[in-house]
Amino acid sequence: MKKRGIFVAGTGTDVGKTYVSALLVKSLRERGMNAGYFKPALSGAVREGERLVPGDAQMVCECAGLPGDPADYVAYCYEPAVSPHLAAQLSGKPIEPDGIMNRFREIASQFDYVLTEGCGGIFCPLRTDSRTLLLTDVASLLGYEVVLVSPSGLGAINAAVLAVQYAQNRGLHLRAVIMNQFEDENFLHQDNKKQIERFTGLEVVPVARNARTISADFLLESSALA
């Protein structure tokens, strides 16, 4: 039976995917769901002796109370703080679809629901040598709906609409757009939300700056939890 889950992607780098992922996993677990986390590839890990510490996974584990070593939730972990495809080349450890799926199955066997966090933006190359592997290819392999994390300020409309259209052209089903660091009293943020909803037809979920929780209601209404 296919495991339930969601794929969290971003309109770009540093838009708050890990922050949103951590709060969503926390919210689901607080509802009594056995929810877990998975990261296909991570670059920019911190070296502690012979060990690489995957900061994104560590943050999610600490916030959501996930058991075990954060490194166990990541399929490919690299030290260079560059795009995963380049980090893989520099490290001499190419990213393989089978490697991603094997680690995913290990994690999925422990949880009833798995939130998968992408890396970089929705267009993120994972491999560009003898073969091409994109982040959207991984999302397609998992077969989950996609939640897109977007900033709330100037440029949010362009970033969100283009990212949604690209993902849809790649055959992915989008569930919602999460506008991170949203300010209720900011007229620009309010209008950006309105326009993103208009031009994408998707539900837009605002998340306030420094929010400590995110309601998982929009996931519970989704086929991602059906």
Ligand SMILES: Nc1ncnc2c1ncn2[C@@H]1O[C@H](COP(=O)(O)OP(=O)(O)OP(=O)(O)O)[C@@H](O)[C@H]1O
Second form
Amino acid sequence: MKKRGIFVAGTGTDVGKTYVSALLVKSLRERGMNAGYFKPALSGAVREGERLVPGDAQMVCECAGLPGDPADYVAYCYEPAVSPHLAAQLSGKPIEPDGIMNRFREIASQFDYVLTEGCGGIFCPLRTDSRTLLLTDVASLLGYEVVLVSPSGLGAINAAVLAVQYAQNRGLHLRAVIMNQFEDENFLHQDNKKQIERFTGLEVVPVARNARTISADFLLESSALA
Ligand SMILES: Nc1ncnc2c1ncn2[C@@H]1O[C@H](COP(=O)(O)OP(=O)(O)OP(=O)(O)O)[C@@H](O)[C@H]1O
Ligand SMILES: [Mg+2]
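Would you mind giving the form predicted in complex with this ligand, to go alongside the form predicted alone above?
Starting with the chain above, the whole complex follows.
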């Protein structure tokens, strides 16, 4: 299914995918675009009585002013704070591509643009039993270009270049790399940016610590909106 949007992946877990996603959805909405959010699978949700609260969706909804229950923006939500394939196994609720796509279609029917946030790093198994389902398979199903969120400090060149090359080997198109918690005056960060640009050929967008806005220009200029 083709719907305007982007897939936000990371070099690893906790690199700032949700932080960046929230600001990008907010930025798109401030431009008057009816942009929404989708999270195919989330583990580590917080239990409140009978309900599981998906933290990532809650943060994006609050920051970007999305309507409704944050849980509606997530296809598969699990309590154990482990890789989604293991959380699904422990919960006895396997992740089905159809389940992801059905929830996606519901969200896509309400929005003109859907920013989808991956889980974990770019290599993230969602299912490892009788069939294999990887995070990159979901990005392929959705047909989106990928924005890769990377840290900015020591190790960033290795992490970002490997992640980009892996995603490209899986047939995905990369739109940009976001270097998160970037410090303009830090010579290591500056050089990492130069090397990531050089070895990936991609646009690299720096995002500062505690940034309150991220310009969505690099999304709007892209074929991600075509
Ligand atoms: N630019 C930033 N400035 C300040 N804090 C940040 C920034 N980016 C991320 N953080 C903080 O770092 C932590 C991890 O970020 P975040 O939850 O966005 O990571 P993630 O990649 O979405 O993780 P997950 O793999 O669990 O989805 C959060 O506490 C978040 O608020
Ligand atoms: Mg997240």
